[in-house]
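Coming up is one lone chain in structure tokens, specifically the form predicted alone.
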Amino acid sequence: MSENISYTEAAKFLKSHDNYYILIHSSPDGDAVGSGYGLCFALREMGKKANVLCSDPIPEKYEYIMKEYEPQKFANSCIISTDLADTKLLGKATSMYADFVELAIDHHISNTGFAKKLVLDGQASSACEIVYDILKQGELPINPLIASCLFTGIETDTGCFKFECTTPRCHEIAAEIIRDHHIPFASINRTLFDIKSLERIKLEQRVMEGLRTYLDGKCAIAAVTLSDMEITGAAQEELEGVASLPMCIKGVSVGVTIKEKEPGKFKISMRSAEDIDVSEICRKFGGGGHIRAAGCTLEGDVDSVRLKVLAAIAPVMGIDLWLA
């Protein structure tokens, strides 16, 4: 298991090496991108060399970050991770590094302790919040680019400050970033939450048409198949945010999105609005995450996967699946 270290100790660790690989999870979201690249740019400002490694393409919406990034050439790297709860989430291209992570920076209570050293705060809104405090407490550099990265993760993981993980501290950090670094926060928020491709809009329409409610209307399940992706022309990296669609329905306590990543293999995203711990449900399938937002992977076809998910959720709600 990992040795838990403080923010100050993490800052000292970052100062102690010269070359870094930063691992983020596959299907990267705003917090993975923001924390990974924000830390990468901070290390480069310190005179270190650093690259971010991800098995999947970075979604186009984060172009305002990626246009500033060019991979560097170096060897003998210290391997760290951000926003990664389990090395099973790395994906094929970066799984070779799974057993060599020296430091993990994370906010998932389900973190498996895969790294030698761990900075974990399950009360933090995001990994970006933790990275920000590490940089501040360690008196490490934060410039407008780094600040924009960290703002991105806080905004996306809090749903623009509407999710339960929102805390006074993350509001304070966002305010400090806007005040001290004058980032284009309005433009960033519009890019993150308002602008979508026509293909994504068509996909949302198709997903909502197929969405169904179960368990006395308390559970809603949406499915995104490879066929849906092909018909609408939407790209895999455009799926971020689809998991929130089932929770838009009045009366729904648990929203589930079943996304087909490859034939017969589905990524399950669960969300809850009340006192249901979806991380515990996902843990039964080898996954995990947060109390209100978690995920796992299942194999089969859409119908069999949907039934497995319902069978796990029903007893938590105190409902007999076969009578619902």
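For the two forms, the rigid core is made up of the largest set of C-alpha atoms that agree within 1.5 Å on superposition. Residue numbers count along the first chain shown, from 1. This structure is a prediction, so every number in the text was calculated from the model and none was measured. Compared with the form predicted in complex with a further copy of the same chain:
- In this comparison between the two forms, the chain bends at a hinge between two rigid parts; from Met96, Pro263, Pro168, Ile195, that hinge is at Ile195.
- Of the two rigid parts of this chain, the smaller turns against the larger by 19 degrees between the two forms, per C-alpha superposition.
In place of the form predicted alone, the structure of the form predicted in complex with a further copy of the same chain is requested.
Single chain only below; no partners, no other molecules.
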């Protein structure tokens, strides 16, 4: 298990080592990218050598970060990680470093304790929030580029300050970053939340067209089949956020998205707005997650999968499926 250390101890650690490899999880999201590269730029600003290592390519929308990054050439002597809950999430290209992580900076309460030292705050919205406070408390450098990176993860993990996980501290950091570093936040927001590829737009249309409500309108189910992906030309990475679409219908308290991953094999994403614990429903199918966002995998065809899901949700809502 890891030794838990404080923010100021983490800052001291960062000052006293050099030649960093920073690991982030595969299929990187805004928090992985923002915390990894934000920390990397801060270390370089301190005169250290640092690279970020990720098994997957960084999605194109983070180009405003990536255009400032060039890998440096050096032999690593200190491996750290950000936003990484489990070394299983490293992916192929970086899994060889799994057993040698000196310091992990994370906000997942489920962190497996793979690193020698761990800075963990399960209440923090994002790893970026923690990296920001480590830099701030340790009086380490923050410039507009670093601020833009850290802003990115706070934004993506809170849905632009929309979700339950948004803390007062998120807003305070946003206020400081906008006031002190004048980052082009509106343009970053547009890139992160508004701009969609034509393929994604077409896919959303198909998903919304096929969306149906059940159980007195309290449950909405959307399906994305392999044929939908093929017809619209959308890539797998463009499915991000699709799981929230069923929740946009008024009166819906459980939203389900059925995504066909391979013929006859479906990834189920469940979201809930109210007090319905969707992680419990998903656990029945061997999945899991959080109260308001969970997932599992089911096999069959779309119609049978839809029925299985409804049969599991109905009793939780106190509805008799055969009468509904």
